[in-house]
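Encoded as C-alpha cells, the following chain is the form predicted alone, with no partner shown.
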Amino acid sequence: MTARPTPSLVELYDQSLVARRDQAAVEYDRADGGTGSLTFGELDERSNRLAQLICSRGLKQGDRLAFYLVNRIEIVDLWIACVKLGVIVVPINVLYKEREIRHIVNDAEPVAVVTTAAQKGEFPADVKCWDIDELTASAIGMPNKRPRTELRAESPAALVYTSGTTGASKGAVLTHGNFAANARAVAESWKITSDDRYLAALPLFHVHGLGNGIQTWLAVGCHMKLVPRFEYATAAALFEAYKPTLFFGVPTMYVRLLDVPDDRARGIGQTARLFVSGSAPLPAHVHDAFRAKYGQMILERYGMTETLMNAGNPYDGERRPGTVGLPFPNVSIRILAEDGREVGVDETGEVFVRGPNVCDGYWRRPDATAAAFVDGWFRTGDIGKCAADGYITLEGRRSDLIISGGFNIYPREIEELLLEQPGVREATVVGAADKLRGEVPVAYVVADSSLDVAAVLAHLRTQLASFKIPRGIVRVDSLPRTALGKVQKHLLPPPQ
C-alpha cells in the first residue's frame, strides 16, 4: 500500500471544522450539571478566539503550553487552538503529584500550565498557572480570526511524557504528521465515518484518548459525547442514553462492564458496533465473557506513547484473543533477536516499528533518541512473536514495566522513593496480578525492625499518583541478586 501524503492537522481538521461546520459535533457535561452541545463551526470559532488570546499572551510557534485537567470541552478548544498556532501541547496526568509534575515542567519548560483554580495547589509556587475558566471567559471577547501559521507534517504538535526503565520521564515529540497518519489509519482500519457516535470516556491527557479518540473524531466528523471520566455506577445508563456506535476503553473498564445485567448489556451491544481495548493486555476470559454478555467481540490493539497505533485485530476477520492482531496501514513491524537477526515464525524477540506514526524522538534527549532507533526502526522494548498468518502476540517488556488499569508504572521511580525513607536499606517493586487492574505494584524491602509501613505508604501517597502506590510492602531478610548485583525479581516470594 502506498502511503498518502500526510497533511498538517489543520488540513485534516478542516474536513470537519469547515466542510461540516453546521453539523452537530459534540455533546458534553457542563460545570453547572447541565449538558452543552457544539457544531463543528462553533468549535472552529471557539478555537480561533482562544488562539488569538494565547497569541496575545506572547506564545508563538514552537512554544509549549501544558494542561492539567480532567476531561472537559475546554481541552478540545485548547488543543485545536494550539494546533492552529503551532504551539506544542504538553498533557499532564491529573493523578500526578508535585514531584512528578515538577520534572515535566522543568523538562518541557512550558510558558504556562492551564488548570483550574482548585488544582493550582498541586503545582510548585514558581510555576505559572492559567485558570481555564478565566481563559475561556477572556477568549469570548477576542476576534474570530484564524491564525496564519506555516505548518507541515514535521511540525511538533505535542510532548507526551512516558517513562524509561530508570524512571526518568521523557517527552516523546509527536508531530502533526504522526497524529494525522494515526487518525487516518484508525478510521480506515475500523471503518469509522461521520455516521458514527463516539463515547469518549478515556482521559484526554493520555494518547489513547487524545491520539486515537479526539484525532479520529475530528478527522471523520462523527458525533462525540465527552464525559469527565468513566464511572461504573452510571456507565450502563450512559450507554443507553447516548447509544454510541464506538467505544474505546482499557481492560479495567471492560471488567467493570461485565457487572451490567445481561438484558441491559445485550441492548447496549445491539446499538454499538465496535468496542476497542488497549493500553494493557486484555485477559482472554474477559474477551469470552464480554462476547457472551454483549454479543460483541472486543477488538484489541497495540500502541505506545511514542508510536501511537502499531497494530490491531481486524474489523472484518478473526479477532484473536491474546494477540494484538496485524500491523496498521503504512506501519511496518519486525521482530528481532538480541543479535539483530529477524526471528522466525512463533519465535520470540523484540518488537521494532517503522512508519509515519512513530515520534520524532525524545525532547532534548539525543542520547535517548539515538538508543531508541536502529537503522530507522523504533525499538519498542516489547517482547513478542509473529504467527505464520501475521498475528502478533506480545509476551512482556524488556524492562520491568507494570501496566495497571492502562497506566504505565516504572518500578525504579517507586524504589528510589522507598530508599529515601528512614530504615529502608534495599527495595524493589514488582507487578502482581490483579483481577480488576491487570497488575498492581507490590514492594519488597529490607528494612530495620522499627520501620512503620503505614507511615511509609502515607508518605508515598503525597509524592506519587494513586495508581503507583504499592498495594503492599513485604518485608524480607534479603533480596535475591545475581553475581553482578541485579535483583532477581522472579525469585521473590509471592505476596500474601
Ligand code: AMP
The other form holds:
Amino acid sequence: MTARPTPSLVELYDQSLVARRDQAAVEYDRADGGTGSLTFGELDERSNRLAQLICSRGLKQGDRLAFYLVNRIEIVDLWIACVKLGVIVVPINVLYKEREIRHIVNDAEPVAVVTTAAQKGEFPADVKCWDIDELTASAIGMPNKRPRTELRAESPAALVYTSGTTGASKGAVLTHGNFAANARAVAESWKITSDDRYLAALPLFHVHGLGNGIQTWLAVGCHMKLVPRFEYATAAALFEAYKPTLFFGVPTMYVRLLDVPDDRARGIGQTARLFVSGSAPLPAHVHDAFRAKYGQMILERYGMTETLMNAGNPYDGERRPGTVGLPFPNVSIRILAEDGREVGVDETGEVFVRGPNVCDGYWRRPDATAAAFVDGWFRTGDIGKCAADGYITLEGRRSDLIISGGFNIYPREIEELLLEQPGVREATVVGAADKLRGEVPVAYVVADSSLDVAAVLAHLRTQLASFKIPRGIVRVDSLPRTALGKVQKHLLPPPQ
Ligand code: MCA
Ligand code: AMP
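If the structure you just shared is the form predicted alone, then what does the corresponding form predicted together with the ligand look like?
Next comes the full complex, this chain leading.
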C-alpha cells in the first residue's frame, strides 16, 4: 500500500462515490428534526450539481471558498464539490467572532463565505456571504455533471488557519496529496474498512474531524453518522442508538464519557471496535478509567494542522498511556537538540516531521514557511523524547500555546486585547490545569485601581471565541520578568 503513488482526492473518493455508489454512506440530522440518509452515489450527484452551481458563480480552480457552519451534511457536499473543482476550502471555526473572522477573510480572500442566514450577522458587512440553504436549493436545478478539472497530488485542497509556533494565525496550505496520504495511513494503521460505522461528532472546521474523519470515511466507504456537535448529555444514547465501531475524539470528550453509568458504558464498549484520542494530551488516568469502564483501550495519536497525523499508538501492539506511540506509515520523525544535533534515547528535544502528510507551507507567507522548515523537515514546536523501543512522549511546547477542549488559544492575542483596556498596564495569559478541558486561560494584570474586571470580560466576549475568554483575571503588583524583560509565566502565583 505504501508504495502506491499519492492520488488526487477525486481518485481516492471514487473508490466510494463510484465503486460503492449504491451503498448507504451517511445518516444525519435534518433541519426538520428527522433523520436523513444518503448513498455514496447520491453524494456524488449532489456534489456534481453543487460544483456546477459554484462554477456558474464564477469560481475556478485555485479560488477560495470559506465556510462558517456547525456540522451539517451540506458541509460534506460543499467539500466534495470544491475538491472536484480544485477550489480551495477555507474552514472557519464557528465559535469565532467578527474580529477573528475578519483576519481569516482578509488573508485568504475567499470569493464568499458559506454560512446560514442567521449567522450572517457575525460577518463584517463587506464580506460576501452565501446562505447554505439557498445554495443547496439552487443546486437541485443544476446538471448532474462532473466538472473537468486537472487535479494532482500537489493541488491545494484547503487553507486551514493555525498559529504554528509563532503569533498570528496563518493558513496552512494542505494539498490533495496531504489529505490522501493521511487518509490511507489512518485507514491502514487503524484497520478501517467499509464494514466500519464511524460516529462523527468532531467539528468539521478542524483537521481532526475534516482530515481524519471525512477523508478516511470517503476513502474506505464505511458508514458515517454525522451529528451537529458532541453533546455529553445525549452522548450515551447516541452511541447506543447508532452502535458505532469507530469514534474519534478529543480528551475532553473522553472525560465527559466517564460520567456514563457503568452498565451502559460496558454495552457501548462491546459494540465499538476503536476509540481514538488526539489534539491534546490524554491524561493517563483518563485512559485507565475509560478502559475499566468501557473495556476499551483508547488509541492516542499525535497530529497537527500543518502535518495531519504524525504518530500514533499501534492498533495491535501496546497502547502505552501518556505516549503518542510510533511514527505513522511513511512519516519520519526526529528529535533535535537546540544545537541541531539528534538527541539520544529518552533525551528531550524538539520534534521535526517529514512525509507526504506535511503541508507545503503557509498561504502567502514565504517568511513563515521558510522559518517552519529546516533542511526539509517541518519544525512542530513540540518538545518530546523517544524511548529505546521507539515510543514518543510529548512533554510540552516551545510556544506558550494553550489547548482547551482541543481548541487552540494563543495567549498573545488575549494579552493584546487586555492591554487595550483602560487601566491595564501589563498583562499576561497562562494555561491553568483543568480536569475537563485540559487547560483554561487565566489572565494576570497589573492595573490601576479603577479597573472594572466585569467590563473587561464583557468586552472580551464581543471580541473572542468563548473558549478563549479567561476564566479569571488575577490582579498582581508586578509580573515576574527576566533581566531582558520577558515574562516568566511559571513564576506567577496559582489562580485562586
Ligand atoms: C463547543 N461549542 C460548539 C462546539 N464545541 N459549538 C459548535 N460546534 C462545536 N463543535 C460551544 C457550545 O455550544 C458552548 O457555547 C461552548 O462551546 C462550550 O460548550 P460545552 O459543551 O460546555 O463544552 P465542553 O463540554 O467543554 O465540550 C466541548 C467540546 C469541544 C465538544 C469538547 O471543545 C469540541 O468539539 N472540541 C473539539 C476541537 C477539535 O476538533 N480540535 C481539533 C483541532 P456557548 O459558550 O455559547 O454556550 S485539529 C488538531 O488539533 C490536530 C490536527 C490534531 O491532532 O487533531
Ligand atoms: P493544531 O495546530 O491545532 O493542529 O494543534 C496541534 C498541536 O496539538 C500539536 O502541535 C500538539 O502540541 C498538540 N497535540 C495534538 N495531539 C496531541 C497529543 N496526542 N498529545 C499532546 N499534544 C497533542
